[in-house]
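Just the one chain here, the form predicted on its own, laid out as structure tokens.
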Amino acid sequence: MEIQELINKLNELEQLQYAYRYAMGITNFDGNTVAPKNSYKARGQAMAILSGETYKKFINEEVKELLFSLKENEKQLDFTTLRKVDEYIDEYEKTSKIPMNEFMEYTKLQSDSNHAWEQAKANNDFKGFAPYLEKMFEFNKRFANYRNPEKKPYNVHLDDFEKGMEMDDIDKFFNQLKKDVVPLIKDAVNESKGIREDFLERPFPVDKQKELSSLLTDVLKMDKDNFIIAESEHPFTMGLNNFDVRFTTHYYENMIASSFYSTMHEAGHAIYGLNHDLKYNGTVLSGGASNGVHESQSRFYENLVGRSKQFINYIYPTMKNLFPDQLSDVSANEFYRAVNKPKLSLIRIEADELTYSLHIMVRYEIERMMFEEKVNVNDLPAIWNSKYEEYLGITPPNDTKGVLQDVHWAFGLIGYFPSYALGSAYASQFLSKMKETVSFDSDVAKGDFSNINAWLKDNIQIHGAVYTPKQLIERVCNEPFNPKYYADYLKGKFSDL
């Protein structure tokens, strides 16, 4: 077969797969969002079938031959379809030791779960969500020792999420935040406590909190023809395609904070969905680098600008215009100080910037547990709990502020954590290395963004998945990744705050 045919089949079976991709894609988010309760019963079944559909249209004898022909012409490819093809063999490979029934099965599981896991939060009921909770680490486990039996479990996992990453460097990445950023913690938090936050939890009207969130995308220069905001328990963002990006938030009446940097964190993975080059759309190539990377878009838009002074003197006058009475006593400098006061919480997506790793940590130490089959699933409450004392000194009151808070168990998500810890420490380092051509400063202070926004999308944003995150990182800043930039970070704003 000629060389422009086989480019032809996998340009085929790169549409079937988006178009399978988008069908459940749509439905995951419909779920998640405004589908009726009882739906999940449904869509459970219907996402099985269609994840089967995708095993059987890509696990294949055909599909086999058509990638492996491909890589022995490997010379004759230019360098975006050799990616591609290497990115299909990874992803055949991985996918084709798990058997179609088992990975129906997990696709309804994911389902079922998720929506146990929004009723357990919603109850503190921890027990009615513990079977689903067992039966997706069994799953993730097997999985594992499918894909690479010669492999720890949890290592194959992590690579999946920040591929080229193992349990040795996540601890040397942790041992060096322990080392450079957790002594910080006791006297910050000490130092802060006499920072005014009350009126973080006045009562701010929802609908004037959507306005805001509209209006802090228009800053952030986001085309609205293209993405649209939702509401669901837990924030997130799907990126469908350049034209299609769907991310949520959430609204509290006593807790402005939270929509506010949910809102901007998701806005940064939008902002990376809507950038890659439109050559990559409905490609394997359209997705980030990695999580870690896609995090390092989110948290520097939600911190390295949201929480900057900068910004929160820029973006006050237009709260106060929203809020007269709920800010009527409250200065931007004020507001700027509550919302970065370090302080000792049980909420990881409310936290501090100086105590988040800490809640990272938490998780990635229980997931190992959890794959080392140190503990088992009914333990973790009390383990969690346990680990909460260690590091931050308090206890959650229920589950619901503990062990079931985040979404990413209940779906499968098992290994992500890390990648937000990651993605902080890229983000700095990205900072440091933009500040060398953009006044990131001066720019953000006038809210104008075109600067930061290219920089951002003509090193990073535009390349998709073309590179490793090791690779991107070496790229964009001459230098591999260094968490020296997070760690100087931190404490230059927390001894300046």
Given for the second form:
Number of protein chains: 2
Amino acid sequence: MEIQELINKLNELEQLQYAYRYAMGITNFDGNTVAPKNSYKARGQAMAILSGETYKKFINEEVKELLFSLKENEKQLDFTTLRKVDEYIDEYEKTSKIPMNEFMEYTKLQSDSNHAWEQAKANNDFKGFAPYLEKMFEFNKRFANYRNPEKKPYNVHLDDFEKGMEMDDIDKFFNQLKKDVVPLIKDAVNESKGIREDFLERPFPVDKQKELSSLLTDVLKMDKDNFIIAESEHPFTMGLNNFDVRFTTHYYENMIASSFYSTMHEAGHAIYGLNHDLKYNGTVLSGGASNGVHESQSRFYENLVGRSKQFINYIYPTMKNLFPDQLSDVSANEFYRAVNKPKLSLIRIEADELTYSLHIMVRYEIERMMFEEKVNVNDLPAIWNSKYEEYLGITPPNDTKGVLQDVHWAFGLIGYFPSYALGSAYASQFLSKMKETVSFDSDVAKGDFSNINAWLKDNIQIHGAVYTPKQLIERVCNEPFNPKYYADYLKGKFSDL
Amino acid sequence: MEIQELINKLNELEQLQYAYRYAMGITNFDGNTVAPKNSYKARGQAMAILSGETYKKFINEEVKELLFSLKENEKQLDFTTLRKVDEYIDEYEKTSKIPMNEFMEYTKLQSDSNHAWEQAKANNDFKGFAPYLEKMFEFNKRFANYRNPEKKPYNVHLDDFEKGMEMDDIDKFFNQLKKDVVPLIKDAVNESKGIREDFLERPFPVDKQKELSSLLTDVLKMDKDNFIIAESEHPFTMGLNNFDVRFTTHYYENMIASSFYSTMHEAGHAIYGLNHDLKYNGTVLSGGASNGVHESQSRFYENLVGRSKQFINYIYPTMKNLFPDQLSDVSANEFYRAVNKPKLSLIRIEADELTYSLHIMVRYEIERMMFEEKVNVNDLPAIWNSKYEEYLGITPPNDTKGVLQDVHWAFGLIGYFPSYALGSAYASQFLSKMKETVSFDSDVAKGDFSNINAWLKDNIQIHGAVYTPKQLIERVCNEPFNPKYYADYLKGKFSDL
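Counterpart to the form predicted on its own, namely the form predicted together with another copy of the chain:
Time for the whole complex; same chain goes first.
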């Protein structure tokens, strides 16, 4: 077959895969946002069947031959096509090792388990969720074993979310944080006790919070023709293509900071999803470089921008307009200090920057235990609570605020959490580099995101999934990943608070 | 092959078809409700590819052999299975005559055309929509010809929406209305001129209108775990299964009657979709008997219930609570008269019951012309306007309020409109029968829908698509379809107004 013919066939494969991914993505999104409560069973069945269909369309001799024929002729391929072929081969090798019936069962489980988690969280009923969670860990351990029997299963998972990362790398990273950052926490928490934050729990009308979310995306120069904001139990972003990205938030009347910062966070993911080079649109290269790099963008907007003094000074008059009664006796600086107040708290997504990594460490250690040791799922609440007591000196009053708080495990995203902490660290390293050419502080103070957005787009986002995280960081920063930027940033910020 | 093996294969086919229908249905729903504006292209491409996939999964020798093997052994099949087989064979024969590439092109066109229509309606730009509309009519004429070259193409279309109906039947029905109802209109309109309706255009806050829509579904005893209300340009209902039905409405601040009655209308469709016998759930028998029968249920709730004096008296205190300022000087009887005031008006979905059929006649005659005569699409606005002048004595000031007002043609639903008028007529005939055993007027006056809903469910809705409209009407009413019930109802109501 001529090389051009092979490339055409690859394009067809891409379009076919895209069509399924699109419809299944929308169906998931719908299930997480607006679908009626009782819809979950039929959705789970439909998704299981369609996942079987996508499996059959991809895992077959014809596709295998196509991919390996292209690989054999790699010298005739341009850089982008070769990267696609490599990604596909990687995916092929991963997926083909999982029997189709188990793959379909797993898709069905994801939907059921997600539903069970929602119910369990709403009713503080870990027991109702435990059987699903148990199956979820079982499936994932088995899959990891199918895929790479020589590697420790948890390392297989870590690599999925952050290519090239293993437990040793994560340990090294966390050890550095334990050395540089953890020692600051106790004093910082003690010294911050006087910072007032009562006003954050005042009732902020939900419709006004929605207005604020919408305004924030305007400030970040996002084009409303290409994205929507929806609502779901747990905020998430789904990037379908360069013209269709959706992110969600959750509005709680008594928690203004929750929707404010989840909007800033998810907007960061969304901006990434909107800024890939158009030549990757709808292809296997249209995701981000990794979960960690995706998190670097979301945490950039959430924390480095959104929790900065400059940004709060800039946005505060708008907030005063929206919430004149709630904020009448609160200054911008008081707001800044409240949303940065380091606290030994229960909920990861509401944690301050300084203590955030502790929440991740708890999850990392539990995932690791679940994979490496014999742990009964029913013991997880107790393990969770004791780790919170150990690291944060605080015990969750119930499982809803404890082990049930995050959706990830319900959906099989095991090994994902470390990428949140890595993302924060990447973001600090990127910011340090950005500051060489962009007047970040004064731009943020003016609410001018043209140069900041352009820098992130041109250096990071435009490349889609072309580079691995390591390659990308080296390319952008001219040095390897270095967590000291993150440690320095935290030390600087929290000594100054 | 054993008969049970064949039946198992049929079940597999059903589940596979269902999975695609589900995901594509959700994707369409998403496109019509929340998707960002620029999403339409990728959605159209994905839907075209998936429609090609569903085509290939259905139109092939294996399925053909399965269906005809089952048909050959029909004596061994229970009633439900045989009905499924017949429906599938019918669908097979329809679809297999359309070449796959044209089928896919058409799916893509539906999405693009729908988008173009939205833009055109928003900008009063018929020219922007005309090329899509032209292609839409071309495709549909060609498809009708493929499917049944012996039949007039427009009759093929009418039969799609209302099995067994041809132009002659529709002509007979409309002629009866022209004889019995149209003569009333002029006087009724003149005599009603004094009825005040100014208050319907007062500003009714959208969030309160949403509350009203939600309350109306509570009154109708709909279970919120099984359905949602969303918003779209043009209200519609999508019934996915017995546990997942969605309907939409559109809230205009200055048109309270619009969301009120579109909610009642779509709720009727939704109730039908929720009440099929569970044994039809997710199967080819889970639709309604026909479009006309579906419309009979929506118009039942919209008009026979929603526009009755009894219902308005019942719901009015709730409305006064929601809209104390807007309705402070309006009595229930004034509201009743306002929403029933016969008017020679422009917009079909806001028309009163008496003049509604005139709007349908305009559309029916235009569709017929487009199929039977040489008409240039660019002449449609002029033709539309002259017909409105002829039938209703009123000329649309622009195309947005004229030929662009309805979505149907943009989506290829040609031959659909007559079923609205038929549905109203069926509804009157059903009501007359219902009144033999249900105290309709007093139940509605009490807001008690238990017996009314149960009658509709047990007699009509539970049967899904098992019976043709003619069979169903005979079964329910012990007589064939008879438009005199409709004429009598209208005469009674409007002489009394």
